[in-house]
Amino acid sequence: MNKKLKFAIVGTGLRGCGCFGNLLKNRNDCVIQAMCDKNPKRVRFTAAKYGNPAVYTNLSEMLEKEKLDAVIVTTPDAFHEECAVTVLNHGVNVLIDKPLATTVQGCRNIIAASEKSGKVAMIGFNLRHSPVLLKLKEIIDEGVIGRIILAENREFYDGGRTYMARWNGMKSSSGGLWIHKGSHDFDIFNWLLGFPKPRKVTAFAGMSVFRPDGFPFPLEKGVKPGPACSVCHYARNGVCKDAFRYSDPEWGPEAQSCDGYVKDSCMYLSDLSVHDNGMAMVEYENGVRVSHLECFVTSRSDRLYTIVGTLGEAVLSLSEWKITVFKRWTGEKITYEIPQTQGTHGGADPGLLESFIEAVRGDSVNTSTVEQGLLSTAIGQAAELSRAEERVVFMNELL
């Protein structure tokens, strides 16, 4: 029987704890023995949901006091690099969620140090987990549609608003929503294509509505709105329907006095340095276009792609659990009807997970490198670029 894989959770917000630290907790072959973040008040809040592991504020301090299997890195995407580099200095492996981190410079940083360490550095690309999407790559692969000229995805993401009231919506903290949102799908367009060498990406994007002049309703006579939904006048009456808040521990007051960060910031007074609605498209070197579209002011949450090839194309929605394929010539219309799965993401950050573990005990190869990372974010970074300048950018600026 295999050992108990001991492993410590770094940055412990909902994607570290909510995620992976309930998929961790139910799982009998693994344990989390420790847990880091910088606020110290809201490491131990969070530490004793899940069985009070040793909790610390100093990454580089947990790694020497335990002894560790695996590192999750969930913090913000700017101390993505420093963390992952510190985790592999030490000898440890590492899951770094997405993305691998806000610049190629970054990234190639990471690169460096996972040589060196000789130890696992997958990149949490959690779609490439997903059901449906696995069994997209198969039809490609088996050349159901024949070569593949050209794909879009557009998201709509209803949660995306509250971006906007977190760190995610400062480009300071996540490198702007193309690298913190559009590495996901930029990799899924990579990986079903087999990684093509992009090389020119061009984005349009804007703060159309979560912004000061953009608020849905009439402001009182001498009273402002904000500046958080647990203290604003108008979420708490239930005119704002925006609203968002949390009532844990680990973000109210005591958590707050430490370091400030308020989770449910208005996010209508956003700073602006990121977009609520957007297009990106990629050409690659082999001729493949590519277009995403990111929407943050929608009821919905969902993921709309078509793949067109030589032979026909493929339509398919995640949340509809159903791939349909219309033959070029003959008119055939071909319907895949996928099994739904449990778990976060429609099943796929289980699957990341049971991945990253098999390949820390060497039973499998890591499928989600970190130069594949690299290759995600500096599609993203060019499309920042692009957006900021108003100009293409080509590829052999940043690769």
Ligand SMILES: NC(=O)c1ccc[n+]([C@@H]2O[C@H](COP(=O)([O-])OP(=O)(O)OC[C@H]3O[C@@H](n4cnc5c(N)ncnc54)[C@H](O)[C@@H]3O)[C@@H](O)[C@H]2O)c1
Contents of the next structure:
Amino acid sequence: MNKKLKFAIVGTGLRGCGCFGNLLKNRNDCVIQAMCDKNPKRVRFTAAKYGNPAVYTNLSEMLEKEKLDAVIVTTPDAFHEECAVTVLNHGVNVLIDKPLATTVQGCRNIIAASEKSGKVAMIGFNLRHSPVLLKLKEIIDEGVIGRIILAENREFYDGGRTYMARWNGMKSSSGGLWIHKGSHDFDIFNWLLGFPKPRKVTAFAGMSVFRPDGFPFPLEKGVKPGPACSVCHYARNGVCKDAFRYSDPEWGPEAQSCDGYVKDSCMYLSDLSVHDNGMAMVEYENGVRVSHLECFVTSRSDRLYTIVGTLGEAVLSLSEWKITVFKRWTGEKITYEIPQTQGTHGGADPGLLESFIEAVRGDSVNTSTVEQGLLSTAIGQAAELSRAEERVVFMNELL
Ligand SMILES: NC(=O)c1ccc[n+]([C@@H]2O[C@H](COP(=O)([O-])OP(=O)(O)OC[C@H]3O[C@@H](n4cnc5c(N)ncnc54)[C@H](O)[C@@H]3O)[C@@H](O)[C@H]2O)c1
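Given the form predicted alone above, I would also like to look at the protein as it appears in the form predicted together with the ligand.
Let us now look at the entire complex, which starts with that chain.
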């Protein structure tokens, strides 16, 4: 058996530990050697749940003291660049969760560090490991629906609670939701289409609901809502259906006192600079046009796709585990049932980690490269620019 790979996680929050920490804990070919978070209390509380690995608040110190095979970066997006470059400069393999960075320049800096180090630098595009999307790619690659000319996806994410109540809602931390969230979807289009060059992007987006005049219940005279669900009168009384509380100590008052990070801020009152719904369109140099709708005011979480080719259309919803192909001219309808797999994000996360481990061991090549990460951030950045300046953005402005 191969020697166990020594991992560290930087940014020990929901994604770092709730996903990767749990996956690593359950593997017998890897060990969580260390954890790093800028919040000293959070990292200690969290480490206690993962066998008490060494804990650090300084990434360079961790990299100097521990002999690591790989680091997973799951800090808020705005710190991906700094953390990834530091890890690569120490000659360690790195898996960076999406988006690669919040700007094209940040992505370029990571690419430069990865070229210099020669280490594996993988971007965490977990959706590419969704069994449903893998099947869709196979259908497209086999030519079942011919040459793709048009594609659309709609993402409905019941994400108000997570996105609007914390750092994701601030452009300074997430780059804006076309980058933070849309980068997933833009990457799926790029990947399905074989990475054609995007030519131009346009987007409309806005904040329609999560704002001070958006409370979905009447406010009582003299009783202010917020500032966080944990102390809000309307949350306590069950009037606010959006209220959410975190019971784990890593999000409680002790950890909060270190950095002031409150995870359950009132999402109607927070100082948000992102959109809660919008639509973006991309046209590629090969003439393919795609559109992506994202909405965070929904009753469910799902992604729906329509891919139109010269020989037919493929239609799917990720939650239904099936793809329907409608053939042109014959009217034939083919249904592909996809066996359900275990794991977060519809079984995609275990596949992502597996592919990183294989690349680190040299058993397979890195198929989610930092160059591809740059491409999806660039489209997201163009969409943010288009929204802000109300114009079509040509990609040669950014690439
Ligand atoms: N691929 C996916 O499906 C998916 C899903 C959720 C989140 N994510 C990504 O995972 C990352 C983390 O998101 P989350 O929801 O876990 O956030 P989170 O707020 O739960 O956790 C972030 C952690 O990073 C720590 N941190 C902040 N700045 C740091 C720094 N400079 N150095 C070290 N630690 C730092 C915070 O203290 C916190 O513990 C984000 O990049 C997000 O985009 C990806």
